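Just one chain follows, in the form predicted on its own, and it is written as structure tokens.
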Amino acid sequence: MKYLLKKGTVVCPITCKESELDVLIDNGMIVRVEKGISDKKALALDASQCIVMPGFIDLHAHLREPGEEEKETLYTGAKAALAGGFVRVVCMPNTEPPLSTSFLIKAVAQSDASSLFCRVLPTGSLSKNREGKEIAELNLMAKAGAVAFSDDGSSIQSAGLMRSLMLYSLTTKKPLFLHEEDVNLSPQTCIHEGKASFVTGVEGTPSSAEAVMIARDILLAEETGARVHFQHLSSKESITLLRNAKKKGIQVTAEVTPHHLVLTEDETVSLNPLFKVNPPLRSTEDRNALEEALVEGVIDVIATDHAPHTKEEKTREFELAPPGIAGLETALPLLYTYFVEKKIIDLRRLVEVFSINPAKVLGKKVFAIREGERAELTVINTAESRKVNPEKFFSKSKLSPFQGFELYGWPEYVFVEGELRFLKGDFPLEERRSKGVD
């Protein structure tokens, strides 16, 4: 099909536009980037209160499947994903069993999901069944398509075994992704410590437990020249300590999600699970310490860290109720709202956090909107705004911290490999294969 957005504005940094234009597309590749196309072969889609960016990349999702599909699949993570803006999706390793072999990874690269909604993209575990103890098998599981290699949920505890991992990562030539968090320090209660420990009386766990790992693996980083990525920063240690990395030009990149920028320890005073996470939600220093690192351009990428669970679980007491919340479906208009809106940062490095950057770290070729590229594009309205309801969800988890909030620059149109899959709610080319037409 043909299909033209009518005056939307473009930012690409690539092509360094970022102004109102048409864009037409053609048999899934971008043919035309200007003004005032006409073409009545197309299907024309109103832009005129929308910005068109390269195709958004979450490189932290937990979509459950195999073995907790109750929680979440790739077939309803991927719709939830392309709901949210995103053409590509990283799903961690902590199933049941884990993505530690390569005949899982193969099974999730070669998923239906991946081509019906946006490309799910699986990375496999860094050491066998997620138990920290020996090396998984890197090598094979990089063959089968595993896009990088991550504990994710866990951390490497033994500095030897981390060492020996990034020595073989460089084999693969995959980024290694690393929660960092030392368990000797984290009382696993998921609350800061701090006013929230103190006013609630629940041991907490101290941004220690998150920097001295760091610190430990950008030494080790530095002298294996292995290409390490961290996931969800939370604190000002760490990125005191990820800046000083980056200056020194060790190989490091860092991920930081839209909770921990907009939320605080504050709110997990009333011990409401729904914002527990791990890790937990710190200091307003920190989250300070968080936007300054985003402006400057120390952190490199926003992650959703999709952890949905079901009501069951998360509705238990804050102690016992698992960390982690659905946030594919909020992450663009929470950042658009609170970030772009208030001029703390603009398009361009809106584009560079969920788009531009995640590509980089993954070592795959970077989206943008110009003449002879496949269609990759994610369009957000900026002109309504919406209120967050989780009822309506395409995750099977329907619960949200952000309830209520009105938020500006949900996704409007995306388009996947050239193919319009999202559009204003629905997925086209989910009802046109449900009726026999490809």
Second form
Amino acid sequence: MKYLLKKGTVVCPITCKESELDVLIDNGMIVRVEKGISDKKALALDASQCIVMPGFIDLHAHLREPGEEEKETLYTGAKAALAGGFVRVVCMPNTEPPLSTSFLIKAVAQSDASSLFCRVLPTGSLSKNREGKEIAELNLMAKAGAVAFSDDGSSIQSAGLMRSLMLYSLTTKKPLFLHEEDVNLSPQTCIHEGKASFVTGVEGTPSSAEAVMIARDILLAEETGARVHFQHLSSKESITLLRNAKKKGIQVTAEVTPHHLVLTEDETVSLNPLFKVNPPLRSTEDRNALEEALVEGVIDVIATDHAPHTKEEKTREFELAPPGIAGLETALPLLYTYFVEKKIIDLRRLVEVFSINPAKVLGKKVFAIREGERAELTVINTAESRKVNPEKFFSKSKLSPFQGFELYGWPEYVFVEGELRFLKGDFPLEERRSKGVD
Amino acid sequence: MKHLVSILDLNNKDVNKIFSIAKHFEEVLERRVKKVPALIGKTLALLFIEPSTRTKTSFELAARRLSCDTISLSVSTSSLKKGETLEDTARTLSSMKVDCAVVRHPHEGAAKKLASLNLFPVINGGDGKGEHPTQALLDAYTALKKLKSLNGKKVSIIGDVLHSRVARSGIELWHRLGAKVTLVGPPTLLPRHLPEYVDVSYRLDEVMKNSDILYFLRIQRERLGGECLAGIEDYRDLYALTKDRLKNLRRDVVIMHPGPVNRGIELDPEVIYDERSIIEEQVFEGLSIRMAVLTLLLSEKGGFHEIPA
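What would the structure be for the form predicted in complex with the partner chain, rather than the form predicted on its own?
What follows is the whole complex; the chain from before opens it.
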């Protein structure tokens, strides 16, 4: 099968391209990237209103399978990720049972959904069964396909165990993805200790609950040489620690979510559970610090922390509703509209935080747009805007705090592993399969 | 007065002397009457404040082959249980005219403490995670006999190096005899801040092809779960000499283990009796080396340096 992407603006920091070019894809491989290609045998795809970028990778999603299939499955999660413009999605191990054995890792890594939609890459739990007590079989899970290790949702409270985990992870050369939260400081209410806790009366989670653990783990990362990646940073204190660690040359990376970059504690004052998320939405100063860090390069990665829940759970009282936002399908347009359109970051930086840096964090080869590369492409339309309508999400979770937001930069075409898997809202491989063509 | 507390107590001349005397005693051990009167009238105290079968039996037999009397004080019988200090026990033994003591103790530094009293020559039979010099000597000697020279040979020490007194004495001696030491294990069980001449690897498969000697340490079952290791399957996949790995192993490699082996953990049963294994030779040389050490410490002139070989 041959495809010709016509007149798209190709943005590839690896090859330093940023101009209107045609891209010819033959048998899954990029064979030509130049102006004015014509090939009658190729299926022409109009990209004249589009940006053509190396495939996006989400380092942080909860796909809920096994155990909580009412919230999401690997199938719906991989489909939502693809519709969101991602060619790879890293799923977290806080399932039931947790992804804590090589057997389960293998099952997720070989999921059928990966060959139809976005490829799902599993993380193994860091501690055995996510209990925060013993080391999980990191080596065997890495061999079975785990790309990283994480106890996300929980944080390793014991510094001694954290140090051991970092040391033991060196047998695998895989990164540790750390959710940082000292439970002695955090009441886990998902309300920022500040204006929101004062106005609502709900006990707040101070920024220090995150920052003290980041400080601890920067020290341990330096001491052990482990590859540490901090998940969903939320506070200015954490940013300061990270900036200093990077200045010292310590090998740590960090991600921030679109919701922490766009929303603040002001949204939580109403105690609307759609805005309940862990770590909590914090103050305007915190949000400003995250934005500054994104621009500066202190933040390496944007990750969704896609955390789907059922409508029943998520519409309960704030205190009883589970934390989490289904973010796979809004991340890219949010970043495009709020940061690229407003010229806070350029397209190059967008590709860095969504494609190049996530690949580097995983220790994988970065995607590039040039002859001889397999087509891994995220193509977004920047001319047409659309309102966020959660009812149309491909995720099982039809809820979003961004409902009604008018956004630009929605995915138009996505090529995964050389195949055109997303085409303006359609899923060609899935259709072919359901028609029994494959 | 001379003691053997640490491998550092020996210079290279001493080591060579021990090896050459051991060679002589090997011959004695093959005789029909396996006994010489070298230490007749001497008494060796076996002060074992921690359970041990191999080391104790080996020392006891070595002493008897030299016509040296032995007395045993173990944890269960010793007055240490009644509150007597190690020093008190040593002084009592000295009053009873004991000539030498082997000490096995759960705490590092116990043998050194006893030696500092200078009551009689003290041999360290293993102090906590500290040292085990006679094990290092017998290991090096067994390997030397097999390989003729250790110069430039690559020794990989595999397993729980952090808690191993055998490794702590061994690293120094292998290095001194010209071998290149690589420690192989999970970083949770490897010492940090190592001397420059020691290499480290986290995977057995990375070092198998290049090693002349694969020295496996005993892994303690209680460490398999918890904060050091991730269970038996993960450990074996990374560090055990399994049947499968044995198939791909160099033919001229030497396999060693200080014993007792955890069958099916660090070594598969097939490995123990493989032709490349010299585990049984290690046990035999344990006797000859300990006979040599006792002779050198207890002969009339005393010490290592003055005795002609």
